[in-house]
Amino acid sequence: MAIRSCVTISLVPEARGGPFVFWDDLAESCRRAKELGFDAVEIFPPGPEAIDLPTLRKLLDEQGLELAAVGTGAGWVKHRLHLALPDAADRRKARDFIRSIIDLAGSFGASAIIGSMQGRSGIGVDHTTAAGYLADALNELGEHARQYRVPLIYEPLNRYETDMVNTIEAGVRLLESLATDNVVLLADLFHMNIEETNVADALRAGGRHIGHIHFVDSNRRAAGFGHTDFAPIVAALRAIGYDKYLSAEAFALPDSDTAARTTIEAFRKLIFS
């Protein structure tokens, strides 16, 4: 199977201004994604109740799109929950929220993504304790995702957003320490541009653990609006046999259509040239 293209859609008002290409109108966003030639969409909902499953299924079928993944970040942005909170009841609420997104995504054969909901250490939780909470949650939630025959996707973030895992190398160590083998890494090129010495080398080192890519330029704008050299990155993905999605988690700058069009043009040039 070849590498496929994907574009992000946010339905979360509280995330306004964040790195999502399309906003608010799921039906129109899917229509534009298909019109521009994307293979799939990645959706960022406020919660599972915001998505009517039959409606989404009909919409995807009509447009010939796949659901690549569903983000859990609204659990933090909207509900202020994450997996490293000091209170056990709050951590359970965070896990339950993620579990509900796994159920939503899994019904479409898609994965849920844990990024900002991994949390960080802080008042009442030292780094070792927070890391233990994260590992326990990944074990539980990775196994929950297994029933849908999809992995759970875990995203290393840059140092300004978490002190849990910042690099692909650290992500691999975490995954290999888990009891479950049903968690993969999301390699976000924006975070990697901050944290990795060499992005292509980091992807090669990640190897089979790489399960999703956020395809974005150095400044979190669409591919082509920053200074990232994508050719060695694509070469590294081919070297590890990557055959999943390149998903545009980028700012809608100067507007959604331009960001989406620039992304798909870069995708076609890099993947098919």
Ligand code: LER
Given for the second form:
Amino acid sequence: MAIRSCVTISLVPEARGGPFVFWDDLAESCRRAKELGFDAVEIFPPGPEAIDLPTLRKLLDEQGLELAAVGTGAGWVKHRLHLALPDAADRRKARDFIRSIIDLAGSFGASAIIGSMQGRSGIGVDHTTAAGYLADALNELGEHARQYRVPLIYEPLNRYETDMVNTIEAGVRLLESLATDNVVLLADLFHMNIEETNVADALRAGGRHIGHIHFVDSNRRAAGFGHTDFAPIVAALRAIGYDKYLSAEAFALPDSDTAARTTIEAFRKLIFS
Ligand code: LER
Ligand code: MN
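Condition change, the form predicted alone to the form predicted in complex with this ligand:
Below is the entire complex, every chain and molecule, led by the chain shown above.
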């Protein structure tokens, strides 16, 4: 396997203004993704019911695209659920939502991503308790994903979005403390630009635990529109034998098409030169 390119598609109106390249129209977004040369798409749906399985299968087959991953963040953005809420019934609903996305993604051989659904500590839930809720959920949901022969993807976020895990190093510590070995880390280059001392070194330290990348520039715009030096990052990915997706999770600035095109041009220059 080689490193492959991927682009995000959001179907969640409540996430408007968020870091997704394509928006709203799944069929048209897949068509544009293919036209520009992407290998795969990553979908951010409002929930499992928003995706008709045969329709998505047909779309992917027609365009020759893979489904790389499916985000669970609408559980938070739309339903205000996360895994560290004080009420046990709400935490259960958050797990059920994520499980339903694992089932959706799994039927395409793709992984679900836990990012904002990890939640944070708050009133009535101290940090240790929240970390315990997260570890329990990752153990259960990681094992749930196993039936599809895919890992569950867990994403460290920057400090303004969670107090659970902010760095790759802390992510590796969390993974190594779990009972399950079926969870991998998502290295989002935007969050890493805020939190890591050195992004390339952090990727090297993450090693085999890194299972997905959000490929984006320092300012969360498409790769090429910020000040990230991607050469050492790609060198680190090569050093750890990374052979999965670089997925463009970036603002649709100045518009979706330009963000997608700028990303694929950066991808080609970095990966094939
Ligand atoms: C959130 O900041 C993020 O990076 C997403 O991938 C998760 O929804
Ligand atoms: Mn991300």
